[in-house]
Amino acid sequence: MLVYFNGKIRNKDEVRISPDDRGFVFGDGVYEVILSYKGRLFRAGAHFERLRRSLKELRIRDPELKVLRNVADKLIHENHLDQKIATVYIQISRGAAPRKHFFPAENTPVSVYAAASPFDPPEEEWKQGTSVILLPDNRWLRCDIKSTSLLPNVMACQQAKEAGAKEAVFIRDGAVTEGSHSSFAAVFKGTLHTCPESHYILPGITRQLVLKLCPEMNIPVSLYPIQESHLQNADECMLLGTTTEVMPVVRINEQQVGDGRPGPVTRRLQQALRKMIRGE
């Protein structure tokens, strides 16, 4: 497998990361995941813009993201993924320096890693729906930054796996924020409800697309926190994400959502997103 690391494309087993790298010792870095459909990156511009914003918020030097766009295309080609669905993972850390909590010298080179891998779409869950569990949101207060510091997300995702669920959905102050690695939305009487953008959630690319599609499809939207106590009255629920796309949620904490089947609004949004993907 060929990957990109600090300016060169090389075999993955040749990559050597310094034990002093701040991404390793502090989780001091950011990342992005972009989906490629048969050699074409989907919404690459939006993903790179979000990556640029995360770098700016953490004051990590921008390593010429235009170059990384070309790198992503080359990795897909070099790994023979042109005719497949694949993910491109990009990670940038503040670089290697003596372990001090404050930032290293401004001229410290950042560490840049990128890899392309085949992706197996969750077709069955798209069709039948999936289940989630609810957990307290104990993450830091800058969830809008796509940071590599994901330990609370990892712990929540593992708890969901042990419970036989697809995802863990976070609750903060009695209201839904998002999933451990996806956005969350629910439908009440035909209106799509989802948490408004804030420091509590990541500005999801798929979420933004769905919010753009809704007015075009005459689906009303309410950007207001969903109270945990109201979830039992939801007609439909769904997860939104780059690799999740629009995934129906049919069970929350062992309680059935609606009639236990993917609902009509979810299906319409699934179809509209797939049409957009094919068009691009």
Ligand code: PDD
Second form
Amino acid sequence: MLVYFNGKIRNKDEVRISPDDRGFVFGDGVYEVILSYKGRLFRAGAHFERLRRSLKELRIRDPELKVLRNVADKLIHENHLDQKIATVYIQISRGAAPRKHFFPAENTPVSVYAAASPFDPPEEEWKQGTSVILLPDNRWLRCDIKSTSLLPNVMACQQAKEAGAKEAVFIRDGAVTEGSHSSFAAVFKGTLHTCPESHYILPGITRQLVLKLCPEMNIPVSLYPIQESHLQNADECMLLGTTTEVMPVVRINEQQVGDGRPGPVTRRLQQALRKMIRGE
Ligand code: PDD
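For comparison with the form predicted alone, would you give the structure of this protein in the form predicted together with ligand PDD?
The complete assembly is shown below, putting the previous chain first.
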């Protein structure tokens, strides 16, 4: 497998990352995951824009992101993924330096890694729907930054897995924020509800697209936090994300959502997004 590391495309086995790398020591880095459908990166511009913002917020030096855009295309091609569904993972850390909490010297080069991998779409789950559990949101207060420091997300997702669920959905101050690796939305009487953008959630690119699709499809939208206590009245629930697309949620904590089957608004959005991604 060919990957990109610090300026060169090389075999993954040949990549050597310093144990002093701040990504390794502190989780001091940012990342993006982009879907590639048959060689075409979906919403690459938005992903690179978010990457630029994450870097800026964490004051990590901006490597040439234009170069990285070409690298992403090259990785798809060189790994023979042009006719497949794949993901491109990009990670930038603050570089390698002796362990000190404060930033390393100005001239410390950032570490840049990118890889493309085949993606197996969860077709059956998209059809049948999936289940989630609710957990307290114990993440930091800058969830809008796509940082590689993901320990609370990892712990929550593992807890979901052990409970036989796909995703953990976080609750902060009695309201739903988002999933451990996806955005969350619910439908009440035909209106799509999702929490507004803030430091409590990642500005999901799929969420943004769905919010743009809704008015075009005559689906009203409400951008207010969904109270946990109201979730049981939701007619439909869904997870949104780059690899999740529009995933119907049919069970929350063992309780059925609506009639236990993916609902009509979810289905319509799922199809509309699918059409955009696949150009159907
Ligand atoms: N996760 N919220 C969180 C916490 C996420 O990690 C993600 C994406 C999303 C959805 O964002 P987008 O639609 O831009 O993919 C929301 C990626 C895929 C991951 O960590 O693998």
